[in-house]
Partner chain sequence: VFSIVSVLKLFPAALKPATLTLATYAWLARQLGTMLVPIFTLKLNHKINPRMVTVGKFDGVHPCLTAATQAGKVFIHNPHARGQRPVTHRLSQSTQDSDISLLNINQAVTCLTAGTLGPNTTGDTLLVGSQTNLLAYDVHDNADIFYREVTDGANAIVMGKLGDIPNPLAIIGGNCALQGFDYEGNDHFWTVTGDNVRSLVLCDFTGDGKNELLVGSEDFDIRVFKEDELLSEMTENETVTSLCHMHGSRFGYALANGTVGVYDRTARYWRIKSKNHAMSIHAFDLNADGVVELITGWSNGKIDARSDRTGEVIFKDNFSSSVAGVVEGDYRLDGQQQLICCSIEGEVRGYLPASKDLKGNLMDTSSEQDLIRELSQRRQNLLLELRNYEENAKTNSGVGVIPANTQLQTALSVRPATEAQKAHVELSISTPNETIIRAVLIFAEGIFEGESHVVHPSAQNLSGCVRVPIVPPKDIPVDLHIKAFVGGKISTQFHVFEITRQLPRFSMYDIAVDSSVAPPSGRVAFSINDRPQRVVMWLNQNFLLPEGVDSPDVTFTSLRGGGLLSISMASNGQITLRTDDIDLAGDLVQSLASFLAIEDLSAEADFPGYFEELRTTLTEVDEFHSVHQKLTAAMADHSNYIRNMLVQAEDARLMGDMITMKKRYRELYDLNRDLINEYKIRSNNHNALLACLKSVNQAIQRAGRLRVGKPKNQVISACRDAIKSNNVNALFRVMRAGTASS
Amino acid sequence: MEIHLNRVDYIQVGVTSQKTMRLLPALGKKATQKVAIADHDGVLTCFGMKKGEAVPVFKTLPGQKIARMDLGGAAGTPQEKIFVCSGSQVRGFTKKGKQFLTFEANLTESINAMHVSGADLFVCASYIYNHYCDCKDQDYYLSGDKINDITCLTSENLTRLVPVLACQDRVLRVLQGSELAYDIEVPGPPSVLELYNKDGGNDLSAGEEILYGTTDGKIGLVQIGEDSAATKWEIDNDKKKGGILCIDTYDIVGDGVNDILVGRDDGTVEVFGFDSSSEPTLRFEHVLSESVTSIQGGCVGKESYDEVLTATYTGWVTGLTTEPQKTEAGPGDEVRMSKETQSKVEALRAELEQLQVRVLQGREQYQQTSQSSTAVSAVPVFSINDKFTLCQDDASYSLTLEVQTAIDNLLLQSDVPIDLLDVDKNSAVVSFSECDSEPNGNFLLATYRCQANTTRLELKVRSIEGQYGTLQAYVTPRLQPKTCQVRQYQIKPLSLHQRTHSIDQDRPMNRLSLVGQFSFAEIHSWVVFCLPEVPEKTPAGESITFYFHNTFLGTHLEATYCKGEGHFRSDNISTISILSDVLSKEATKRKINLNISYDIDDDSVSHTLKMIHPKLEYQLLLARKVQLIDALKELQVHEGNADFLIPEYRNILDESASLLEEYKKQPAHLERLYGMITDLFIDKFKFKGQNVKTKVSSLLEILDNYDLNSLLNFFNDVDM
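Taking the form predicted alone, show me the structure of that chain by itself.
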């Protein structure tokens, strides 16, 4: 079933955080609803629509940045009380703007997630969960990884309140009081939770239902029971859209079944509906120019017309409404409509003229004050929303930068070798500067010049494992006077590794063991330095085990450590070699003596080479096809057609555009694979106390005439 929705922009507030816009309950069936939205200026704004204009109901004074919002009220009554959290404080407002609650949670960190249910308040800081009932302490839980969101089931089927935490380590944690009841593994780091149908789905058979969205763009539905959970369905992110920031359920189609509304960090708004199958299908998609921080289904602009209401990062409140924008009307109506439109246009023109006058006055005032003897330099402040994440599909890092005003240019600087990859969504013009890596430590200097009104920029980079350092982004917006902000991103020694829940224990494994006078916190800090997706906070307990897989090669790594002892197992010798070098260096910095031992499995080398084989074979074939394209095109022009060519060459001509595009998107891919095989060769013999660097030229000759058996024989038959 097709859905046709039309965009309407309502108002703009300040920069907004995730889940800070809600629709208040309607007073009657199909009546318009009021909108409450909070921003980083600490202002809570509530407005309604009257005669097509946004009319404020109330607006609070500026204050500390508001991180989350929720609606609450006594059980069985309309949930129309507005709760917002700033720092470690929670405030409550009535629908008319009267403040009735100020509650200090006394947390050392700011609250970043909140849920209200009757007299119960659930708040989370980075790793801490607190439950309060009537503002009195009830439960406390310390999470093993960062908490991104929280919701709570209050079903009659479940005999207790069931808080559920969305944690960065790809797990939903289900709590019972102050204890962990059980956890649920999900396919990506969950960023948002929402009760299905706003009340958990009312599934009478067992448990309750919760929707989750992940930072890598996946959506799923889990059914929570007393002792275990079941996954109902999952939607993969096949089209590589942005991460999920917000979810809601609302019947926008009007078929009596609630649809799923999704907002992503690349500006995509989606509506998923249910046909005959139990799994949702995409019914509608619209792309906004900035990330969607909140999404709600309801009736805002006009009575009886449902819409999808969104709030974006820079504070725009936008509706996608079912109301038709072009009305077929009689002659009398046409005159009335044209007068309405005319008066709107005139009002907008008058407002625009006033704004232009104010801008001119502001410029003149700035010029006068800047040239006076008492002038003080003031740097304009602007917010940046940035995200640096590892993409599992192509083993690259995605850097997304979003600014509240238009970006003028962006300078990227790196002190480690990295490749910049093409991004289809990126329309900025990139230019590279020559840099000398020796004296300055510069391996990359690239400038992106943005088109007018570009507020969001997405880049992709690929790093080399074993080479670690810092990537810096200098962001310059279109502001006067000129100003710039610098953001830094760590490229870790094992940067292409990603956390996973388990590994294949049957693979041939190499072991690295460390023993020394170091604390649990010290060795944990070394692991944080080496590997991504490890929580900064030292885990509770006396020991910890983490599992990782290499997104580029598919090799595995197990890290188990405690006070004075650490054990690392991997089927890739190069991973063990990198860990050995970096951990030794970190221990030396702290003047800690390490007793290092190795247990190397020779079978792991041929195992790793066989894992590299399909990638290398594919890249060599791609490179050969690309080399043939120009010659085949010349032959085709000379002969007038390509009918005389064998089918293989005709296919190359037919697919030439896609082959060239793919080859362009993979700079240095073949060289990267050659480098991995070379490192593997050197590392294998390094652990045997042999230096084989003089044999590398022979290895490269084998690779130029690649055959897997010849390569395996070379690795096994090197004569020292």
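Right, the form predicted alone is done; let's see the coordinates for the form predicted in complex with the partner chain.
Lone chain follows.
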């Protein structure tokens, strides 16, 4: 069952954060709903649509940036009170715009997630969770990693309020008072939580189910029980769409079952419906040009037409409505509609003219200050929405940058060798500049000149483990007076590692142990320096264990450490080698004496090679096949048909399209595998105190005529 939704733009406010737009409950059965939206200028706007025009209900004065919004109200009454949080303050407004609550949470950090339920208020600020009832402190919890979102279950089956936290370390933490009840492992860092069937629903488990979305674009449904949870379903992100920013449930298809509305950070809006087997299936997809920060289902533009309402990063409120577009309406309608638009356009033009005059005055004044020797020029900081994440599938980093106004150009600079990959979606003209690694330490200097109206840029970079440094992006938007802002991204020594929940303990492991006069905080900071996805805050307790896996090779790493002692175990000897190099360097920097010991398992090298083997074999075969395609096609043309070819070759011809696509998807995959095998070889003998760099050429020869056994033999037999 497909649905068609037409796009309508309503208004534009300032830059918005995640989950800052809500629809107020409808008054009548078929009446349109009012929209409440809050932005970074601190303005809370409430508006309704009348004859295609946005009519404001109220608008607050500018102030501190608003990070979240929620609706609340006494239990059993319409949830129409608006709560917003900015800084560490929570304010409440009635639907008419009257402020009835100002609550200072007295947190040292800004609130970034909030949930309101009756008289209960739940707020989170990075690692801290606080529960207030009637503005009085109730519970408190300190999470192990950053909290991205919070929601709270209320159900007749549950005896109490159950808050659930979405934490960056890939778990949902279910709380009981100030204590952790249990946690739920999810496949990616969760970024958003939403109650499934929030209005109660009809089946028994209603009100106990939570939808989550992850920063790597996965969605799932979990059922929260008293002391355990069950995953109902998960939707993977095969098509590599953006991360999830917002979720809502609403029956837009009109089949009586609530659909799931999803907004992603690459501008994708999706509607998932349920087929007879209760599996979610994609029913509708639309791509807006910027991050979708909030999504709601309801009725805004025209009564009795349902729609999906979205708010984007730059503050556009856009509806995807079931109301048919005017092209399909009768000729009479068309005239009326264009008259409306006409007046809208005229009003806009008039406003533009006025603004133009004011801007000209502003420019003149600004010019005049440049004559004065005492005046300074301080242009306010523009906001950049950026994300630098490791993609698991191709072991490369994706960098997305989003600015509230069009980007003019971007300068990328790196002090570590990295490869910049081409991204189809990115239409900017890239140009690589000559680099001077001496004396300025540049390994990459590239400019992106953007096409007009580009507010969002997506880039991909590939790093090499062991080479670490900083990637800097200088973003210049098309805004006078022209300024640029620099953002820094760390390329960590073990950049291709990702946190995981558990590792396979049966593999042959190499161990690196450190003993020395260092504090828990010190060794934690070194681990943060080496590995991605480790929380910056020193964990609570005496000691900690983190698990990682290498996204490219699939090898594992276990890091356990406490004050004065650290143990790192990995089946990949290169990982251990990199860690030992970096850690000893860091310790030397702080003049700390380290006692380093190794426990090398020789089997681990063969084990790693055997793990690489299927990947390498597949890649080699693919490369060989792709190489043959053109020649085979020529033969086919020459002979008129392919019947004379052996089945293997005919197969290649038949599959040529998919082979080529596969090959194109993973550029330099083979070279990367070769590089890692070479590292493995060098590192194996490094731990034996032998330098085998001279033998690398013979290794490469063996790789050129690859065969697992001869490679294993070479690793074992090399006579030093």
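Numbering follows the first chain given and starts at 1. Definition used throughout: the rigid core is the maximal C-alpha set that superposes within 1.5 Å between two forms. In this text, all values refer to a predicted model and were calculated from it rather than measured experimentally.
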| item | value |
| --- | --- |
| Large Cα shift (2 Å or above) at Y140 between the two forms, core-fitted | no |
| Cα displacement of E104 between the two forms reaching 2 Å, rigid core superposed | no |
| Rigid core fit then E617 CA moved by 2 Å or more between the two forms | yes |
| Distance moved by the P481 C-alpha between the two forms (core-aligned, Å) | 2.8 |
